[in-house]
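Just the one chain here, the form predicted alone, laid out as structure tokens.
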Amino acid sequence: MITLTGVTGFVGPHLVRALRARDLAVRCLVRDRRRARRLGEWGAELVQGDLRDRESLERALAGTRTIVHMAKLAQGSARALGEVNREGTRAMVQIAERQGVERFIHLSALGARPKPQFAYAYSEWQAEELLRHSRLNYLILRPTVIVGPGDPFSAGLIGLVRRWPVCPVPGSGQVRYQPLWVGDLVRCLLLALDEGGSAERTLALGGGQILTLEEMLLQIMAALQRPRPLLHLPRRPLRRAVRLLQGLGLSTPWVPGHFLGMANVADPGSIERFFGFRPRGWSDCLPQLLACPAEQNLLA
């Protein structure tokens, strides 16, 4: 039995569908069974619960051989982030050790770091440390920004070009990205599941191409034949504007404190070296990103 958390996020449905295509037994910890209805239709077992509910974690992990832990809180107070990302992982690790789980694969974040001033990144690093100091056979994957049909980051950039007369850009626009195609991440996860054996390592994963934010926007403009002037804005005022827009329920491709000034780049050859294939680059993915509905949802 493979037990998954975070299955209603962006990556989860892609992984569940791939596992069920192999006719593997899949169990999903879900907070809302109605939202996860499609996963059940694909043949996954649904267990209703929450990372903060140890009883539901006990039910979800009963008889489990492998865990793929993707659930996380990306925004919120330091306390909330710690409760979900750190303490939720702590509970899973403790239960997994007690129940003899054979493999624990954790989908972390590239920016995880031991710096409390970055609450999300710090909570992810703390979750990683719990695994590194556990008795479990673990693998920690730190992906760069994940892109695919309907992903929030790409859809936000494309929406800027399609709907705005100008494109607001944080700072110089020279922050570098290495977008990772969701299908390539799922392929890495499947290969990691096939591999078995001892791992105990942390891997940073990125796509096949490194571009600046400005280069990505210019490629979108060229593909859509919609040239737009780039409006370079200081990061701090833009961060405040993003928070204001989010408070009004309006989405943007910018996540305060995460994508506004920090390079999102891994070792360019990590996937080929560790998993034996070359991931797709942003330019190769762009036609599919442009062709899909902006809010495509595999669970709809």
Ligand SMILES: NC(=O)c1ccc[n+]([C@@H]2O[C@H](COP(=O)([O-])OP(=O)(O)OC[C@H]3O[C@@H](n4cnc5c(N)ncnc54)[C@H](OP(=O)(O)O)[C@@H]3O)[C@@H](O)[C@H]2O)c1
Contents of the next structure:
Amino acid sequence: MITLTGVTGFVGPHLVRALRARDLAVRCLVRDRRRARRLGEWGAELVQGDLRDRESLERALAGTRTIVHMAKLAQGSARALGEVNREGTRAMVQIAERQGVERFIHLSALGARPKPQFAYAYSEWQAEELLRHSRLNYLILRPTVIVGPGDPFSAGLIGLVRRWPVCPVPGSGQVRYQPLWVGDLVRCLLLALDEGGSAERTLALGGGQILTLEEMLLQIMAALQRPRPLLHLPRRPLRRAVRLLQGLGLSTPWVPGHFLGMANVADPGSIERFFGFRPRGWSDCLPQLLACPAEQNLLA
Ligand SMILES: NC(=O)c1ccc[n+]([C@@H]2O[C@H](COP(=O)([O-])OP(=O)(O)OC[C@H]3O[C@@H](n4cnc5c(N)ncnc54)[C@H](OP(=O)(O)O)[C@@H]3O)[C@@H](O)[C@H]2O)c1
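Let me have the form predicted together with the named molecule next, following on from the form predicted alone.
What follows is the entire complex, opening with the chain shown before.
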């Protein structure tokens, strides 16, 4: 039995579908059974619960041998992020240790770092530390930004070009990205599940191409044949505006904090070295990203 968390997010359904295609027994911790209905149709067992509800985690992990922990809060106060990302992982680790779980795969993020001023990145780091100090056979994967049909990052950039007369760009637009195709991440996860263990236990994963934000926007414009002037905006006011819009419940392609200013780039050869295949580059994925509806969701 493989127990998964975070299955109703962007990545989760892709992994559940791939595991069920292999006819593996899958149990999913879900907060809302109705939203997860499609996972049940694929043959996954659903356990209603929440990372903040220990009793539900006990139920989800009963008799499980393998865990893939993907549930995460990406935005919110430091307190809320700590409660879900750190404390939720702590409870998972404690239950897994007690039950003698054989393998714990943890999806973290490239930006995880021990800096409390970046609340999300810090909560990811703290969750990682709990695993590093555990007795578990764990693997921490730290992906760069993950892209695929309907992903919020690409959908945001594509939406800017489609709908806006000008393209607002944070700073110089030269921040580098290495987007990882969701299918390639799923392939890494399947290989990691097959393999059962490795000496390297914290791996940064990135896609097959590194390019700047400006390059990505220009490629989208060329593909859509919609040239737009780039409007370079100073990062600080843009960050404030993004926070304000998000506070009002409006999504933007920009994530405040480290994401607006820091390179999102991993070791370019890590997937090939550890998993033995070459991941796709963003330009190669672009036609598929453009062809899908912005809100495409495997669970719909
Ligand atoms: N997407 C990226 O570009 C990216 C990049 C780097 C790393 N990652 C990592 O990859 C993993 C998956 O990312 P994603 O984009 O698929 O995430 P996502 O779309 O934000 O989904 C988050 C998932 O976590 C669940 N969740 C949130 N709070 C929870 C709680 N209190 N209890 C139980 N479940 C809870 C959500 O459930 P609900 O549906 O009920 O809200 C959802 O299933 C995450 O660990 C993330 O850190 C993602």
